[in-house]
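Just the one chain here, laid out as structure tokens, in the form predicted alone.
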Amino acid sequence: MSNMTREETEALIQEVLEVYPDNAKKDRAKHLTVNDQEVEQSKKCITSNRKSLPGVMTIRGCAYAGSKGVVWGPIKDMIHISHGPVGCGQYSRAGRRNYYVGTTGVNTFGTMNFTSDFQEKDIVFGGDKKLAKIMTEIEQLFPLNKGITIQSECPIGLIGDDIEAVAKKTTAEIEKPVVPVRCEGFRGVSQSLGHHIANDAVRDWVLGNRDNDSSFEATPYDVTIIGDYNIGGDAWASRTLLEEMGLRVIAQWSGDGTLSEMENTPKAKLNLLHCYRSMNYISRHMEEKYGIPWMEYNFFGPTKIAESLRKIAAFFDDTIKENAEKVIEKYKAEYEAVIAKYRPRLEGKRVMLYVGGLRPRHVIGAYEDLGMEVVGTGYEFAHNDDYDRTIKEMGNATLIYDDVTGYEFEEFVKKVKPDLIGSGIKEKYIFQKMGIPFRQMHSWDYSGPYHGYDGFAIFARDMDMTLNNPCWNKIQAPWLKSEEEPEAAAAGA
């Protein structure tokens, strides 16, 4: 456990809260707590998915980036057109490293970048006819496409550009589904929102396109994984695990996923949920309009991976039980050997996230599997449900802490003192050059996948890697450093 006591926690947040003014004092600290495990509903002690403080640095993206970045980015064989000027599609483009199973530009397009590159006469005329012409073109120039969004930048919202209007004469004209997504980056708190709206259109737009289909073939043991974003292939991974139990994977998105697959979601028995803060909503409109159960699953670390399976298990029959039972022993040894190389020498570390979506608290059992403790956590964009499933995961006494500002997560670094930080890139270099061993856990520091048994083997070798790199003998981290000096001044006096 954490060697900081509740009120030692608590005196840091307040020692860090003290550089602010008196109102910013005050909305921060209800970003900023102390767990408690006692604690049932995550409201009474923390407050999310507000607006950030002007001013402040954060690390958040927006709602065009929880769109398009998150959830339409990875369906590989749709074209997504970032409607507005050139940066945002570009900065969005192939950042995440959704793998995918295609020929760029013939058939999977998620690595490319389409834009109605705004300029300042398209603001003043809007974009109306310049985006009806584009995807004229984009039929002409790819026409192995099965469909196009139109993911909408602030400006398309500012002007007032009728997005619809366009995708509904356009999928008239080249009789495939274009789907518009007001995704405007203002229009949310953080991406969070783009999620929900991207949601929201794939509920509007995608769902409900096969719904008197009756060619397709069901089985007892028909699933869906939703919101896997095959980050290094962790969809993948996951996949393997859910087919040797006996099960039939008949849609996977957004990683590598199809806009048939989409379409063929609501046949499914069973929704599997990797990514909550992503995809809920979906999940809960499929069990509301067609009765589809969905759940949440935990595929980091042989403890979580072995409950998980167990409960998915149990939606089904006798034989998919005891195939679970058969997959969990067939792995045993394999993971047990991976624990075994590596907990000696990660035993007792201790580890600080900050991450977006469900990392922050899925990945801590994964962590404990090789002896390593996660002694604070936050997410950027959570809502007070991610930070509900939060609580019970981590040790009593640790930092939680949401929408952390850039001073906040240097400071509380600084005070903990950990071993290793988990984080994105927007911190990775700044930790480095402090001295401090960081993995980006965004997309797995171009490593990966992390999920499943196979991804175990891989997380441990990085963490492994991370930590125990000898280049860090050669830095020290900024509390080091003022430890010495006092000694060296004695010594030298």
Second form
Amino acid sequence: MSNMTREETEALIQEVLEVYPDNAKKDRAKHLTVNDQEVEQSKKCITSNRKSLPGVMTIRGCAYAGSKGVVWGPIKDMIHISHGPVGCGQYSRAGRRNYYVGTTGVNTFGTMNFTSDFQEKDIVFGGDKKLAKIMTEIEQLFPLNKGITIQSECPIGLIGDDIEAVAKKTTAEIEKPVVPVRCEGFRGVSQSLGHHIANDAVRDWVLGNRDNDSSFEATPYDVTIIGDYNIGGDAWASRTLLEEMGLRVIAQWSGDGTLSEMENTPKAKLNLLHCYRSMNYISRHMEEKYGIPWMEYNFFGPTKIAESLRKIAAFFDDTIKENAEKVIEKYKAEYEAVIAKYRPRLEGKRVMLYVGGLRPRHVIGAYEDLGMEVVGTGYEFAHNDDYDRTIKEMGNATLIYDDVTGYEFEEFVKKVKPDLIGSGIKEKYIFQKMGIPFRQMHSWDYSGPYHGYDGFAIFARDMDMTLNNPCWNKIQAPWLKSEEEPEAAAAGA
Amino acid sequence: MPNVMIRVKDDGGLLFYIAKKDQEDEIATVEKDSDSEWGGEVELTDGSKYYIDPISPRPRFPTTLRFKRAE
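Since we've got the form predicted alone here, give me the form predicted together with its partner chain too.
Next comes the full complex, and the chain you just saw is listed first.
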């Protein structure tokens, strides 16, 4: 199908909105827009970070997901207690595939689930005593932990437990940092506030811990990777590139990260921010308090990687700048071979994305390197500053949807007929059953890494493997096929 | 009276960031901007206006300041 014009896209949005009652229609209309690269400020065309409409299917998470699942969870040598009923921790356990090195249960605890397992009596009488007891037990059973965080679930805020007091008491007792995080799920409209709360907790309870400790030997080339959660090994693929440039990565936030890395971050010379949405808060704070500059970078696809490496190198001396060019040169043959192999198979294919954080804009470059086009994109929980950055990346007259509802997304897909969809696990099977190739772009569909040059090869292979999979021609039952051949071909091509 | 963090953009412009609202906009004009003082009425690129009593000498950015809504 050829590209849609602006009028057609606008008409599509109107058509999709038609089914809603008046009030809902008015609300949802603000969240859907046709991209116009002329627009400087996204708030003129799209509203974001608003409460989801009751009654529609939203794909958002909660503040607890943003704090425990995203920011704190991957810190491998701390124990993160899901404080509250057992479900929140159990159903989110290890789902994001934040890889790490270490012996689980001995010195790292990433894939384990620690919970205070609230019962009725804890709600009635309060859970503070139980929490204190749990932490003492943890200290006995897992003495190599470096600290504990208390990730509040909804009931903690509702019954008004004083977790800060318990944290202070336990810190004194076990002589390790105990961080209370007030990330009750009901706070905010999406996981985004959870990121903010988690960042604030890092700021208040961790960041300043080594301010008066000069034992860390800094070099002029110290950088940190902030907002890379090492999904399928992403942060490692990024780290190798930076190290080849001659930089020293002193901290990874938070994929494969440790408490001491976080504490040492204020000693870095530059903070490299990958996921702007979840960690810009702490970067801003460090810029203000410690004078560490930060920059956003993008390690998806060779074009953006080269751009980012040069931008990073510009902060340092000529040796680093030369090294950046050397790194780009070194991988040139490798990524050109990847493009030569996959581009002919993927050229001209159209993609629709609906993810969170940074990906709806960051992966566009990687698709473009493979000759594919992103025709629709949207964020679960972005704010206007994310859309400001997205407008420039997307082509004119493409669809942008904020907090898209299940119904809208399906209707858009039916009309736009993309060749590939990248979204989350909840959307995956709906679209696969509709006969449309799908990649789960939150955790790379159990593959990865996708960052860096190494990741790009895997990214290209995965996209090809999904799009050109012979199964898409077999979606329709054979006895229905003869009559409806053209439609099946269109959906599965 | 929002707390605003002001930081220098790559191109030298000033960014006005309201943490509470997660709103980030560039400053279009500042009433008083010299080495000796900075402040007064601040207009953002989206047209909204804020006020701060002039600070002297000019603060070093990034820094967090408390603004009033103008108008």
